[in-house]
Amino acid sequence: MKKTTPTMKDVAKEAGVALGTVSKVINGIPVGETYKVKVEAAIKKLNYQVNTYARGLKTSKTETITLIIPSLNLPFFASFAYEVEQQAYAHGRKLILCCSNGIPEKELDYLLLASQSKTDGIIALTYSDISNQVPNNIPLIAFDRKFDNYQIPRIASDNYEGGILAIQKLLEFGCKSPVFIGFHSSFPGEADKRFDGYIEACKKNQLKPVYLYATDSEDCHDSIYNFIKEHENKDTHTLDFDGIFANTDLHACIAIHVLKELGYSVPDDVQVIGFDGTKKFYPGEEYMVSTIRQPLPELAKKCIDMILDEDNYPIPTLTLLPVTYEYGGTTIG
């Protein structure tokens, strides 16, 4: 005969207890120790598996948290997903990971899926305003993004202070003319404030702002190449800047590649600081570039804590966590 999947009734029969007792044990509701031992032994013997989805339909809780990010191709997003999963699991939740590739329709499809499965909360780093697409009974945390619905809690690094810190460090290391290089999403977010921090730092130190700041595109390399050539003295083979603050570590790496293409040395000719805190896969714990590090473990923990703090959600505020400078070999210190 075909073996059927054991049910709660089978567990109750095996343990010799009422069905309600089995339900209490499975859902963590206190019962007498003798009953608990019997139920757990029966579950183990029968290899009974809790149907999380079915239980979620009854309790409106699935013990899952949904994370929507643009992709896993970039180390920053992959690292953030890793930290969120770690924090979710530490709180007894499983992570549903959705990669939208920045496609609004795809984001909405994932939101519909998450809403129907009654996920316990959604953390979203999106390229569209999804704030009015999520049912009110599902907590939504916006990571880095700005939504029209200001009742949605937002969490981000202190990008503005990070921009100021990057220029302070370049000046501390002897740079006289730092420039800004970066590309940004057309959808507004807290990361835009890195550029604002650069402008403020220039004003504070009486420096003329010089920058390449454009909308995301596939020709970052060519744009950076052209920008650097525009600031090159062909006769002396020198540049009119000696430091670069890049909007991301990726942009910093592209800039370094272009500088080397053109025969310049990093950090001897130009010092470079990125933003994010991307680490090399090998060796060890080295950073890819000198960088302004976002506190990913702390950001992930804050996101999970806010979702699970049902008594205080929603908190319609922007929570900023501090950033730090980390040496990665592309500055002199």
Second form
Protein chains: 2
Amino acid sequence: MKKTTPTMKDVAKEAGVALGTVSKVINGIPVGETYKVKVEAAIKKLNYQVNTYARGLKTSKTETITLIIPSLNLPFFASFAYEVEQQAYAHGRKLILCCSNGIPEKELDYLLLASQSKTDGIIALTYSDISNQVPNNIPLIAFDRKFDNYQIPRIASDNYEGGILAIQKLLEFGCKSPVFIGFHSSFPGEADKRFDGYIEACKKNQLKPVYLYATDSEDCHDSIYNFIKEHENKDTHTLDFDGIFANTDLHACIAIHVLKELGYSVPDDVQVIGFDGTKKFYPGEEYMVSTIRQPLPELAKKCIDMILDEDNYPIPTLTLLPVTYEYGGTTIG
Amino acid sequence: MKKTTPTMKDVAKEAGVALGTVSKVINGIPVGETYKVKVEAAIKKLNYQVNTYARGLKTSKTETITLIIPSLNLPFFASFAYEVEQQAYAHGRKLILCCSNGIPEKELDYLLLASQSKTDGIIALTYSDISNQVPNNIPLIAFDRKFDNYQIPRIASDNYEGGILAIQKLLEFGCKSPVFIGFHSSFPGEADKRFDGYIEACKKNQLKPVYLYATDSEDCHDSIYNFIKEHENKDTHTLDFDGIFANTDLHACIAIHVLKELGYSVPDDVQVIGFDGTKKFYPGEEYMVSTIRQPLPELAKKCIDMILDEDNYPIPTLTLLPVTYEYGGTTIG
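Switch over from the form predicted on its own to the form predicted in complex with a further copy of the same chain, please.
The next block holds the full complex; its first chain is the one shown before.
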């Protein structure tokens, strides 16, 4: 059945202005007088009703979007928070930032903001067991993390394809025996599919899967050290693998650190590919390691769009964006 | 004259609970029933009036503090934002985060939130020319930056003492000729005093000041490269300085990069001390370079306290917190 109620997009089209401008006028945020007149004329002509949000939300009153992330101390989290702020602002929304440190009570405290209509929507990257306590009817997007509550839409990178891409690249660069090294949260999330992608890539290429895949409660350095020692021939000072796909750039850095401790060279003895797309502190445009890059600006935009886009009905339960391989000095290409 | 009006602190003392608990009860944020009863009894007993903020603010209704910073892409900014969020939450406040990218219009947009009573206070780390557009009567703390408007309280590290400390350490470590390398914003701020501290330390120790101090519109790498080449004896492949105090950790990293390009070793040929206290990505507890550390958790706490503490009258116009020297591998000690 064709939808006939006019939307904010229709208003923008009619007025010949950007969607963000319409949003600003509706929310009483100052725009140039010419724009304001155009938007108001379009609203009148189309008989646009502000409170027609597809997800049944109340008219935006708070002008805020809330982001829940564990911290800002990892570059990945800091960059994601930055991109979400930029996208929220482009849509006339301020960002409420919660660094939860994984404390469930704090996460719930911020989720409450939405149920009390104190924020227009929440983007949550949580690593705690709050699945069963989240109501269905709040405007919540789960980033990366999987909630038991299946009504909550999830947005993530295509981690599975990323896992396959990493192995494909290592094989292209001449590796014969790539291994997987990773640590996962005890709560299920989309990032777990990096490992699934590795297993699939092994199957496809008739390789025997060899991996370290422990929970993040383990000591990463010691676990990686023990794993590498198990795969070392002490007499010849050689390893029985020649490539590592690590499930984050941080774990790739730790693996490289351990390899150097043990006297192996990267990328000559072992090529390493991480995951995330973390940039170096300086020079700023270089990747810290060769990596599968998550498209953070696009992921942030998708999260904001999904909260604000009234035309997006039904809301997809899962949206994955494509990843890319980026060179960062720890592979030969 | 002794103040007799009861304060939130008095209520906390009377009720035997933390200040944050009183704040939560006043702002309608859920706390344990026992605490709530205690706080309410204390409010009644003391006849505490919620709207007695020393700075004449309206009763806190928004439960938010706003932070304006340029971005989250430098670890220093990300860490400061994290600490401000932690401190705000501890006081029952949510954080509104603005990454301004130095765009004056965006900064003003967020400053407006306070004048419209949509946020309880603003902490601003701005690098643009908005001094004259900021009203006197909004709850604003300038972090690091100096506004022309002298009524706005400033909080910063003791940058001047930090400059003196850096040179003192380099001399302690055997340097004879430490130079200063830095780039400054065209807008005045407390960070400019790092250079003043360097000059003072030279005077104290009867050293001739030698420095590169350009505006941040210059290309840092090229400027540092040219500066070092000017101080190089090509025949002997030696430099006429043996220590660098760089005014940020980022500039220290660039200087180290250039020194390596030119075949000099750090810390053997040249010892380098930066400023900020930036940690490495991995291992997480190590400093990226030897550095003068800014006490970020304490600075964040001071900013939040100054916005919320009703007893703090008159508000100090400038508050400086002490810095410390931290070893990061680019000095001998």
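Positions refer to the first chain, counted from 1. Basically, rigid core = biggest C-alpha set you can superpose within 1.5 Å across the two forms. Computed from a predicted model, the values in this text were never measured in an experiment.
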* Asked: Honestly, after the rigid core fit, is Val270 moving at least 2 Å at Cα between the two forms?
  -> no
* For Lys38, is the C-alpha shift between the two forms 2 Å or more after core superposition? -> yes
* Note yes or no: does the Cα of Val323 move by 2 Å or more between the two forms after the core is superposed? => no
* Structure fact -> Using a rigid core superposition, the C-alpha offset of Thr21 between the two forms in Å is 20.3
